[in-house]
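Only one chain is included here, represented as structure tokens and corresponding to the form predicted alone.
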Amino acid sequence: MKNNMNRRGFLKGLAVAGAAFTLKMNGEMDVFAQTVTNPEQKNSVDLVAVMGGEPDAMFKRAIEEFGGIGKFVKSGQKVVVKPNIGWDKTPEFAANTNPILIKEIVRQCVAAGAKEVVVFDNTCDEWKRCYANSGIEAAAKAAGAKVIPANEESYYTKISLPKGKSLKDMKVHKAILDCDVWINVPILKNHGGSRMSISMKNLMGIIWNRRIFHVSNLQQCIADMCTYDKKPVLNIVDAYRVLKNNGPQGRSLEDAVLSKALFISQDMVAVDTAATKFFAQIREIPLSDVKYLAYGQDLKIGTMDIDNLNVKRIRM
């Protein structure tokens, strides 16, 4: 192991072979087994990056670093788990969050004593087909969640965004308004409009009036939306499979790669920055192209400066 490994190297050492990853177990990959700690934050972890396991195993390992799910979900609370279920695609296409990950998150919330766990998304394709073919509906229900629709405007209530620059208000799903805490679980993927779709953009699935985004500065609207004061207690980025091309839904299985990674943080900007850097090992993407990251930092939603965070990197 190279103990003097620069923390920027933890996202390197990946090679794409066809439609799947081949991991080169060289010195640069050894950093996934290291803990890089800011001495002033010895007792707290800001971000966890895990590589090399199955979706449920990686989440189990990662959440341990934060002190367990019980740190975020308390007995008797109403909890929302918000995946990306936007597309009528099966898991192999990497258009939606992995159902195995959602099942494990729900299971842990239930085990922590949650009064109710709700799963939903405002889908792009027909919602019943998205819920079924993504595998998320069955997985969530098997773990004890209630799966609800989000396809009618009557489910939403208008709230103001006083800190927003382009977006001044939005209609939020009642499940988010009524819950005690919610967990944001996007999949990491390419997006034709916003360049990347990760945790910040996943909030578009909790609102109704999102068409305005595409005519009112999409990147700024994404950042504005994230100024909503009821933020997720956790952002869990599914990078088990990554959609590298033709996002946000992909055209064929060749658009997806099996990358076996997962990122968790309470900071949406930080986790999306780390995930974008990871994605850049698959397909070139400058951080400057994902403008909502810098906009989000300017709005004090979070930080892009992950080098000054306490980051735990784990290779399974």
Given for the second form:
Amino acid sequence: MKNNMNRRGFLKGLAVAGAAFTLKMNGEMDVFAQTVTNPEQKNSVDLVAVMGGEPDAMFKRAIEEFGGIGKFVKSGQKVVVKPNIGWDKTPEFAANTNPILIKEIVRQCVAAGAKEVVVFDNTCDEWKRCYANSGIEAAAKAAGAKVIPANEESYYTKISLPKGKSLKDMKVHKAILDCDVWINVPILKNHGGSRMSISMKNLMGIIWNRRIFHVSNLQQCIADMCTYDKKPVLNIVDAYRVLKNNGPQGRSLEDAVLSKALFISQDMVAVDTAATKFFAQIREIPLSDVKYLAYGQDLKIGTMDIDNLNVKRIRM
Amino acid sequence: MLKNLRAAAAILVFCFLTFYFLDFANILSAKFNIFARLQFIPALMSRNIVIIFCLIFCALLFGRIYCSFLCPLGIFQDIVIRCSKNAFSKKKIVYKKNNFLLRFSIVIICAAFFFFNFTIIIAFLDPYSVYGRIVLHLFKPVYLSANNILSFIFNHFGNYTFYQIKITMLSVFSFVVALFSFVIIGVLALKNGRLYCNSICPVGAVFGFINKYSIFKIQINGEKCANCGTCAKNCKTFSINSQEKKIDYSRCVNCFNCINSCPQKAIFFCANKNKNKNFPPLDANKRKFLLFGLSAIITAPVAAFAQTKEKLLKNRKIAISPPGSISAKRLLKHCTSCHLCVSKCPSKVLKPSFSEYGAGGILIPIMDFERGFCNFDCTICTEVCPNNALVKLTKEQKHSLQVGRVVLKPELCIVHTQNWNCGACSEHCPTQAVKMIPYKDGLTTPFIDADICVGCGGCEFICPVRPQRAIYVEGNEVHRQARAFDIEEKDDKEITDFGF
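Swap state to the form predicted together with its partner chain from the form predicted alone:
Next comes the full complex, and the chain you just saw is listed first.
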């Protein structure tokens, strides 16, 4: 009896201390966040930017601002998590999305009651090698996802793009067509052709016939592709490591920069604008050179005017 | 007992080798190419003295066991013969004469070609290479179809253990060659047993010759034998003359079927006692033939040197030989076109050539960027080659190996003709030998530094310009060392602001 009381007392003390600790942590963070939070829109955040943490910790923190993953993924839903697995490179090269981030996203989707979580990408290098060497296949599987192939045309179905200017139709992976919601998880990269590779560009991994993009105005095609009406519920930009030079593939570890950031928004154009501005601190890139942003705004996919959005900035 | 041992060993070798060729998912590691390396012609081509010595030593000891235990084409014929057993037992002819002239001339011609480093004839006749091509061009499409059906069913139910693989015709010519060899050898086996091995096959002829002098032999005990002829009926090679109670050892493949079939138990596999009785001495005709053979050796190189390279692909003037081949010339000396590398290439960049290497290089693997490009880190073709025609490379060695050099045609490039962004070529370039540099209006244009190019063909594969591409790889006659690319200075500057 005496023993029992002691343990209870100890647990109580622990709980109180823990609660106090978290309160303190939150308080501190609020001090940072308050400076930019627009008081009128306090309940609906448009874009969350996090800096200074590990990939999974930053995501955990950021998604809280949106009210948790449960706001987007409902119990019993089929979910697709679409990382960038384009290249046969290990995570340190910053050519593919960080596997730790993918693991955490999948874990949370499963915890939110998703019926199944599917992960795939239409890769540029040989797909089996990309899936394995990026670390994403193992990480996603460990968290309970199903990692599926996207290597043959038979996995894709043609859909039309009535709003597209240059691109009128495209072949989309069936997993995207079949799912209830999908989450876009690009990595922030320099790109020799389209200038930046972020969330809009990452949609090229859900489609098959992308060679046509390059002969019908790549920048316009990227924007056209994003008019696809089944939009990702979340765009989570991995900027834990960013590829500064020689993107989108990189050729040496020196091309990657450890920048420890993460951006989340439902608006593809906004999050790409924010991420490009973040990237501009590392390497010069005028927003006007990333033409698909303006094209995307014209097509009403989203807004580049992030100053008028409710942006939450968090430092860890 | 001996027959069962032979059958078990043969099935093991056959299954491994066949599956090794079919295994697109790389379930078996590259090390399992041992069954290919153990083959006689690959051992000869790779100058693997140890394996050649072992094979010949075994042959001197036990006779022609290569043909029954190791040769995949021989085992394939055995399977055909076994499946047609009913038809076979009705055979009228039980003993045939040896076609010494044909066999000897083929060996002489092959030897001449071998010594003058010209493999084309050997490539067409070597049983292992013939079988490799049959598996790749005929069996693999069937295997892939089965996989695709399975994957269709499994994927439908949400299981992705199997995945779809596109089935394509690698080369019409190779397919036709494989089909012809399959049909001809198959039909010969149905009707005439191991006729290919004992008339065409140069390896069979060599081992047949050694077989005559081997220590252990199949022998008929004349006292026990009742001249029933059962052994001859069961002989796959028509080499038992049951009337005279003699065996033609140059054609016997040591399958041991006769031992099992003999109702009198009069046939044994044992050390030879009466050495000189079983084969006749060289007669005058044979001597004449040897002279003829020698003259063939002298004339073959003339034919070899007469082979000149024909007109090549549109853009490319020099064909690109696979990594590890060092040069097309060296490749042609060692490769017998078993197409194992073609089968194993995960990037689908290797395919059998037609006229790209010249007439003497038909069927030899070539790099082609129509369906894929060479993965920067992949060295599998060099690991599996049993002939050492592709010398084994490490990842680091391959990173600086230049099989060809990039050539840009700016006048065809999308950036210049349309003023649009593209950069697909640079995107796929692992060394940034094709780099995007500022052009105008925020556009970037490809800029090439061919010295750091490895010739992987990523740029050529992805270039969207048709009919002629704006960028392609020109082959290096002899592979070179690519210059190491400059590494950018590491950016360690800490980022403390969001930037917006």
